[in-house]
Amino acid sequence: MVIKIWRSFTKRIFSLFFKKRKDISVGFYGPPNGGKTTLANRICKDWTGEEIGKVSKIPHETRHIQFKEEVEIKYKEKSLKFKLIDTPGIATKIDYEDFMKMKMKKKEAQKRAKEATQGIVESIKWLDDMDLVVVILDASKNPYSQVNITIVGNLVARKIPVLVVANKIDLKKADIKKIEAAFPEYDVVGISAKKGKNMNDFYESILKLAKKV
């Protein structure tokens, strides 16, 4: 009886301490358009060989979250096993009408806007279950915006682990400085997720990042 006890003891030991640690969540988050789902397929084709979803110039393309289990990146000897969620763009204000400007029919601009607006929602509230999260912006424009003061104050009130990328690096406007300055508490990255530039220096930065989760 006491070596069964003993054995069912040391059994549940072993398994706390070797226990596989799960994947953890990295949340892709930023304000429309800056290239989320841009860099999410990049990321998603360079080690599993298949995108994550639909890119388009037209605003709120991604109005649900979307994700891919078991992402796993390496570098220098380094990897990370991880799930990949590409979250709808932040945005403090959805008009249709902004849609009808590109085209849009009325009814498919109010569908689209009502859309945007619930994947905003949805967004937020996974951030509970994000252990690391990447902002990404369009680094040819100002990023001291209402947007970004948002999502940087969500996450700074959930404690997450944070690095900051400055996409579109190919843009003549780009301006990865005034990235710098805007978030000076963050680690920021350039990169151009379209044309596949510094991508390594991405891997390196979110390999590091990841040690504080």
Contents of the next structure:
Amino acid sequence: MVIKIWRSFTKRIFSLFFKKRKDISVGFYGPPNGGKTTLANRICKDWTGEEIGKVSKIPHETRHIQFKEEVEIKYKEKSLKFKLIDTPGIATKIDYEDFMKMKMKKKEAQKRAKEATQGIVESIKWLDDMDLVVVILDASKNPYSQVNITIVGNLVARKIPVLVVANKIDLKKADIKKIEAAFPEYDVVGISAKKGKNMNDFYESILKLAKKV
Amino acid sequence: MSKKKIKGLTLQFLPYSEIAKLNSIERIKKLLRIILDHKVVVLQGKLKPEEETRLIEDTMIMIGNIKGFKGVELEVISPDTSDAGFFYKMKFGLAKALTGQQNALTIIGPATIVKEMKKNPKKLEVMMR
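Cool, the form predicted on its own is there; where's the form predicted in complex with its partner chain?
Below is the entire complex, every chain and molecule, led by the chain shown above.
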């Protein structure tokens, strides 16, 4: 009996010190068309050589969770290895007729709408599995939308560290100050994932935030 | 001003006391029942973040199962206390802890009636279809 207890105790101590730490999971969340997949593609192409998914101007292009394992970013002699999880954009309404306005046929639009609703449910379910979340917002749009606040509120409730990205700063209408004013308690990084602008600031911020995980 | 035909609209006020004793699932059921009745809910107070995501999840499931249902428009307005003094913030925080955040208003409408809601910190615009 004493031997058994001793064995289990030493096993625990050994695993505590020598167990290989699993890669952290970094989730990309936000409303549709904020540029989540564009940013995920930029990072994956920079550090693994291949993209993660397709991008489109039509909302809800990403309708399933997409992963990239073992993405390792390096910046100023620091590095972070993580699992990148690109999620479908979260919305409160989906109307297939909106897709038809973008020259999509009715059947195709209905299929896209159905998949988009399932994608949103999937995104929400995955929140619990994240170690760190990057919330990607379009800097040219109003940041005060309740969907953005709901996402950030859920991350706070789950005690998951958050980095807010103000994407599309290359656009004329982009206003990073508006996003900073909407989320004063969080680090906001302005980037253009499409043009690769300010990516070093993004890498620096994510490395800094990963220390909290 | 040109004459425009205005269709009828029902706003249903829901005092916080009506949902205070309900659990999260019952709260969401109650709200969705009103929305499915083609009414816009004006809720005194706000839902918890996890209740909001649950509402979005249930809404998404309903889109696929209820004919003509396209989802909801949802916004919350609450007083901005960022510039308020220390004592006001303390009083506000204490009231929030005791009674829940009842000084906020949550507006939820079916997307078939409410086209869009635009919010800035001090103003809420509701665009109808």
